[in-house]
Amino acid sequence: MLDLSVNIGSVPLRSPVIIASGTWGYDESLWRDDLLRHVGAVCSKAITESPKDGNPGHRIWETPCGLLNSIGLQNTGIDDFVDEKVPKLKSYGVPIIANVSMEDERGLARMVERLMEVADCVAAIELNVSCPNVDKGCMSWGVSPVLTSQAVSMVREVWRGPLWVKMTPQAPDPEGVARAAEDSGADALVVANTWLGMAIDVDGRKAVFDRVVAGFSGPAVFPMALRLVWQVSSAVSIPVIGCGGVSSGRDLLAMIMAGATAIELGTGMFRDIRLPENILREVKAYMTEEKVEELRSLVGVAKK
């Protein structure tokens, strides 16, 4: 019997694929059985306090090995999520990760107050401090240990439940925001959020994004989520889950033995939905030939 469970802190998961923020929508044909029996838990949407539109103009451009998205956080709103989606999602028998979006003090205090009227239903909180396609909060908290030490402060002053911050690859020092948000009571950090790319569109001699910049993920950053990974999950005691670029079990296996407990999957399920099926396949392979039974013995392997 090949065992894949991890605990990221005190939530078991059955698999250690993820879902990442902003890859799964709420429409009940996307929570089947049959496409999330391999998954061990779902990120939601980023939720902020109030509902909002997005940004303007283009939001997605594909390029050669990734793809750029600037989406602006559209969501409905903290109050819609707990009093009409929670309801909903609980029933589906998997793990939620409410993603709440770190615009102001305010506004982060009374999401987490909110979300405390649901947490039996809700597995974790992952803080995000790391969207870079917005202009207020956010990834301009993620970039200092200090600014995330303030955060994650706030939200432990309210919140009783498992904690993960979504750190951003823009952090000049990752390993002290790391740090930083261990000790201000985080429970597990999830390395990263997109890197800031941008496009051009040469036909019409503009950039294509009203932002200009955009996030950018999908395979190509792999090999640089992978070490941010390894300089991360040296640094903390905590769980690190590795986010960015995984698209095969290969990815996933050395996510894990570079120190990751789990692994968030974003891009690569547009490109195909059974993606997490497809990764565990292959990752029992590779245990089954090498007599490995449980996944989490190979965590921060290569290390040794």
Given for the second form:
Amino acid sequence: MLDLSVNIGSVPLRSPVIIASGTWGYDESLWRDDLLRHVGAVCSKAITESPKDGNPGHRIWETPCGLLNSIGLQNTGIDDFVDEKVPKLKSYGVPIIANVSMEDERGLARMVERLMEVADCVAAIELNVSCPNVDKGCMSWGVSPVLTSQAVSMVREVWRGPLWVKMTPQAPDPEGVARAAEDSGADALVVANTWLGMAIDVDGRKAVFDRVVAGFSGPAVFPMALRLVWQVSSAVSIPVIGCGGVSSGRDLLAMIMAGATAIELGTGMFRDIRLPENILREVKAYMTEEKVEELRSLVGVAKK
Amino acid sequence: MSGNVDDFPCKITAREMVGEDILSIRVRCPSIAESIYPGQFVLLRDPSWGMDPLLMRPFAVSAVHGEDLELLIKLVGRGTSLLAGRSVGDDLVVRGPMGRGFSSPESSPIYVAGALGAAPLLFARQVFGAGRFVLGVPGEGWGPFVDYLEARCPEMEVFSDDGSIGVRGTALDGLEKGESHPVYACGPMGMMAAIVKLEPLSCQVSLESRMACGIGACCGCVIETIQGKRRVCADGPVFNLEEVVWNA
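So that was the form predicted alone. Now I'd like the form predicted in complex with the partner chain, please.
Up next: the whole complex, starting with the chain shown before.
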């Protein structure tokens, strides 16, 4: 019997495949058992203190094997998440990870206090200090070990449950940020969010996005995400969740062998909504062939 | 709602270029053909694409013929150009029906199309029944496309910007102020925004937007409405004319 279950700190997951924040909606048609039974957990869309309309203008732009986005954290705010979304989502039987996006300290504290009211329905907080598509907060915290530490400590003061930190690949010292998060009480690190990119509309002779820069994701970023997972998992002792361009079972296996305990799928879900199932099929075939009974036994093997 | 999020393998059963850069294609997909409603759309991918192009492409359905869906595709980029290179018998992957379509009309409707906007309206006409069909095209070079449409809708009233096809003018010249028949419109944003000034009694518009997921998850395709930003893929693509903030 193949065992694909993993533990992210104290959070047990039946599958190492987690759906990344921003890539799964709240519409009922998406929360079908046949789609979710292969999924370990679902990260909510990024939650902000107040509802956010997101960015104006173009929001997405496809590139070869990649995707630029500038959504800008469109969401209905923490109160709607706690009062409306969580009561519905808890019935689906999939662990819900609350992706909390911070603008400032006061707002972060209020969001975590509200999440405490539904702590038994939220498997973990994923502290998003990494979104590149907003002017205020977020990535500006995640590029700095000091500010990351400050943010993690603030959440830790209120939140007793599991706490993941979603890192930015833009940090000049990713190991420093990772260690700061671990030392301040993070239980796991998600490595990473989107890379900064941009696109020019050559016919219009202008930048495609109103904010000029946008977040770059998709299969094109996989080698860079893999490198970050290797680096960061070597620097900390808490679990690392690989995120960036995973599109196949072999990508998942590579992330695990580089030191990840699980992976998050984002852009790949847009191409293939059954990607979790298809990835796990490939992983199981590998494990059978290689006589690997427990996926977790492969964590970091490429470093040994 | 996000429509049916299942993917189905399908085969191309017919293809025809109807102009230099417009492809008419039929794909066999019984489950979608029997359930799709006018104004809904499908997502299409060629399995040979691999990771490039990365995303499925959204297309309006212009007709249903038994188990076949008919689509009209403007070749605007790499994905559509690759689709145009496929042949009858080739495999595609199709997802749908997606989105929210047109509401049934209470009386005979007027269909108002700008160029490729004719696609969802042809399907609406097939299901809701005949009514006036007004088409606007730029002009020279659009003859084969207009011939294709007129073969399916002989009573079509055609306008062209340069007067080379039909009557000189735009599709809106076929409308009167305060139309009391329900108007169904699809075309360039400017055309649909201008319908507001004609103050029809009722009007539903089918919008287009650049999409990533197509299932309501990513919020990449939003438009501005009086209720705030709404997703073209899952809350639309059909909206009431007065819902949309046209000068956003």
